[in-house]
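Quick heads-up: it's one chain on its own, the form predicted on its own, in C-alpha cells.
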Amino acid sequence: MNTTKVITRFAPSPTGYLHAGNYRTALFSYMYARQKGGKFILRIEDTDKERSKKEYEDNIIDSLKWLGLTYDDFCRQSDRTLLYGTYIQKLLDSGNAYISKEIPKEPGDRSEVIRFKNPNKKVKFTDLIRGDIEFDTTDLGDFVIARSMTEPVFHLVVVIDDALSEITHIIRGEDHISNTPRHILIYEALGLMAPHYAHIPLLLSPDRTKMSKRKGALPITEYRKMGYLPEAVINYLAFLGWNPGGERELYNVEELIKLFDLNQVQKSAAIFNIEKLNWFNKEYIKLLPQETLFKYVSETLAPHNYNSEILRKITPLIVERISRFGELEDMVKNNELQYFFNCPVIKKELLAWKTENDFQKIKERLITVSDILKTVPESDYTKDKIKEALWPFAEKEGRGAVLWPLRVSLSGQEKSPDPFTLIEIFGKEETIIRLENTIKLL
C-alpha cells in the first residue's frame, strides 16, 4: 500500500437516491484528501445487480458535479468481478475461507456459499474520531464473504477494492463500525495492511431518527430544485458535526478545506435542520453580484414570460424576502408578482386608511397626487424625487391617509414595497395608469 499519500473514497450503492448524510461523508472524504494533496475517488458499488440501478448512479454523479466534490478516479465494482474471484480462490486455498453447505431457510436461499472462517480472536483498531476500538470476533461466527464464485458480498469487495485503489483513510458512517472487525480479519488473510478508519456521526432527521433513503429524506438533486446554492449546501453539511470554532460560519470550499481537521469531528450526531440550510442559503443569496441575481429570477420565472425590464428592477425586492429560489413560485401562486406586470383589480375597502372610510376625499386626494406627479419629469421619476414632490402634501393631509391609497392604488396588495419604490419601477405612465383607474372606480 502506497502510505506516502492520502486516498480517501466515496462508495455510494446506486440503489436509491442519496441523501444529504451521504453527500457529507463524501464532502469529509473529499476535504480530506484535498488538504493532504492526495486522491479522492469515486466507487459505485453494484454488487446488488437486482436493486442498483443506472438512473441511481447518473443522479450521484449528477449531484457531486453539482456540489463541486470533483473526484480523481472513477470505478464500479461490476467491472470486477472475475478479480474478486481471484480473491475468492486465494482464500479457499489457503484455507481462511470454505465452501459451505446451508439447509436453505427460504425461498431463493442458497444450499452452497463461501464463508470466511474467522480465527476468533479479539481485533482492535485506532479510530481518527473515536479513539481505539477494541472487538472480539467470535460473536462474528463465520460469516459469508460470497455466494458463489461470481457473487462475492459486501465485506469482501470492499476489502479488496479499498486494497487494489490503495485506500489509505476510511471516512465513512458510524454505521459501520460493527464491520470493521470484519474487514480487518480479511486484510489480515489475504496478507494487505489496512487503512486508517475514521467513523463520523449519523446525521440524524430532525424527529432524532436516523436518515435513510428509504425513510423519505430528500435527494440532494431536490435542494437544487427547490432553488438552494451548492455553495451553501457545501457549507452547511461540513458544519454538520464539525466546525472550525470561532463565531464566523460562512466560509468558501477552498478554506473548509484548509481548516478541516478530523480530530475535531464530533462524537454525538447531529440533526439535519432545515431552517438552518434555508439561514446558510440566504446568506449566499445575499453575497451573489446583482447580474448573478437576476439570472438565478429570470430562469426561475421563465415559464410566466415576465416582462424582463421590470423583473430585471424588482429582482432586489424579491430576493429579499426568499431564503431559496424555488419560493419565487410560492410567491407567484400567492398572487405576490403579478401586479409588477398588469394593473392590479382594486378592491375598494382596502383603500380606506384605517378608519376613514369617507371615499370621495380618498379620491380627492389620489387626484392631487396624479396631478402632481404629471408635473414631475419622467427623468425625476426616482424614489428620491418622487418623495420630494409628494411629500408636503402627504404631510398636509397627513402621511397615512394619502401614501396607504396611493400603494394600493399601484399593487393592489394589502402588503407591497412603499409607493416610492413601485412608482420609480413602474415609471410615470404606467404610474397614472393605475392612479386614474382607481379614481375611476372610486
Ligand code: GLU
Contents of the next structure:
Amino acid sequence: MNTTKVITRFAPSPTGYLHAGNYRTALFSYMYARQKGGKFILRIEDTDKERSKKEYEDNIIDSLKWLGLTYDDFCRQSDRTLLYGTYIQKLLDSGNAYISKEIPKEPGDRSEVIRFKNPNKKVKFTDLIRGDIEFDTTDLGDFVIARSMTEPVFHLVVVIDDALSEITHIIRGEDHISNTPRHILIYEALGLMAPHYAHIPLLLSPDRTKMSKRKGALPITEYRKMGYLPEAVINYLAFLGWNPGGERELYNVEELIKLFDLNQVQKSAAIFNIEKLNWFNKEYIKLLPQETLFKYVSETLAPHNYNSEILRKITPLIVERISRFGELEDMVKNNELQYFFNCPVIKKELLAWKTENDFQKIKERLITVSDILKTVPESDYTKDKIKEALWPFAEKEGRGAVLWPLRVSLSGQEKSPDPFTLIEIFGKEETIIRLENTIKLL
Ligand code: GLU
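Can you now output the form predicted together with the ligand? The one shown was the form predicted on its own.
Expanding to the full complex; the earlier chain stays at the top.
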C-alpha cells in the first residue's frame, strides 16, 4: 500500500506580476494537496538574478494570501545556492555532467558552463492529464545545467528542490511539458524517483493568444482593487478547465477541494472571460450579509466622505446595480449617488411628465403631495405606508403626472429608484425640504 503523503508546490518565478493563469495553477496544486490531506509549498524560483525582483515576490505572497491559498512551507532558491553546488559536484563526479568550454557569442557569455551529459535516450512518462508522453531526448543535446558552481539554472534546481521537498505531484502549466524530459534525465542521473506530473492547459486571452503580462494580463491584485471578491475569483479560476459536472456553478473552496479531480481537467486551453468572472462576482455579492456589503461599500467610497447613515440605507439599492465594487466609482462619476447626500439642483424641464408640461399644475400637485406627506407621522415613513398615503391622489390625477415630478424633486435625475423608496431613505424632514425647494422654483 502506498501511504506517501501528497505534497504539491507552486513554484513561480518573480520576474513580473503573475496573471490569472498562474494563480489557477496555484489553485489546482492547492486543491489537490488539501483534498488528499497533504502539503502545499510555495517556492520562489529566483535563479534569474537580473529579472527577479522582491516586489514581484511580495506581490505573489500578497495575492496568495488574498485568495486564501495558504501554504505549509516556503522556500526561496536564492537562499539555497550552496546546496545546489553540492549537487552540481555530485553530477560532475559521477560523470553525468561536465565543464564545457564555450565560445562566447555575445558580450557577457561565459567561456565555461556546466552541461548535462545527455544519454540520448527515449524518456517516457504518464501525465495525469495528457496521458502517456514519450520524448526522444537526443534533440536536446548536452543542455546547460549551471553557468558556474554557484549559478545553477532552472532545469537543475527545479529537480533538486522538488526532490528535497519530496514533491509527489508536480502540477504546472503545459508550457513546461517540453522541459519535463530534461528533468526526468536529471532525476535519473541523481538516482532519484521522478514525481507524478500533471500539465494543465494554458489559459488564453479572449483573442485566443497566450495570456501574458506583456499583453496586458492583469496581476491578480488588480482584481482586488477593482472590487472583486476572492471567493468569486477562486470559484471562477477553479472552473477554468475543470468543473464538477452538472448545472450548479457556485461552489465555495471547501466544496471545490472535495470535488476536484485532477484526472478530469480538460486537455484543451481555457479562455479568460471577464463577463463570466463578473457573473460569478455578482452572484457572490448577492450572498453577502448586509453588514459585509456595507463594509465593502463604505471602504470603496471612503474618499468621498459620504454620510454613513445614508450610505448604509442605500447600500442594498446600489449593490443591486453593480457586479464589482469598483463600479461604485463609476456611479459617482455619472452623478448617480450625489443626490442621496445633498439636495439636487432641479432642472425645471425635467419635472414635466410626457405632455404634462403646465408648470403651474405641476406646482399645485407637488403642494398637495407635500401637504399629504406632512400629515404622515415620521414613524410611518416607510415605502408601503407612503405609497398608501399618496396612492389615491396619484390615481385621481394620473400616476405619472404626480409621481414623476415627485421623484424628480427628490433626485433631480432622469433615472432613479421610485419615489416611495427615496422617501423612505430620506425621511420626513428631508423629503419635505426637497419638495419645497422644487415648489419654490416653480
Ligand atoms: N518557475 C517556473 C515558472 O514560473 C515554474 C516551474 C515549475 O512549476 O516546475 O514558470
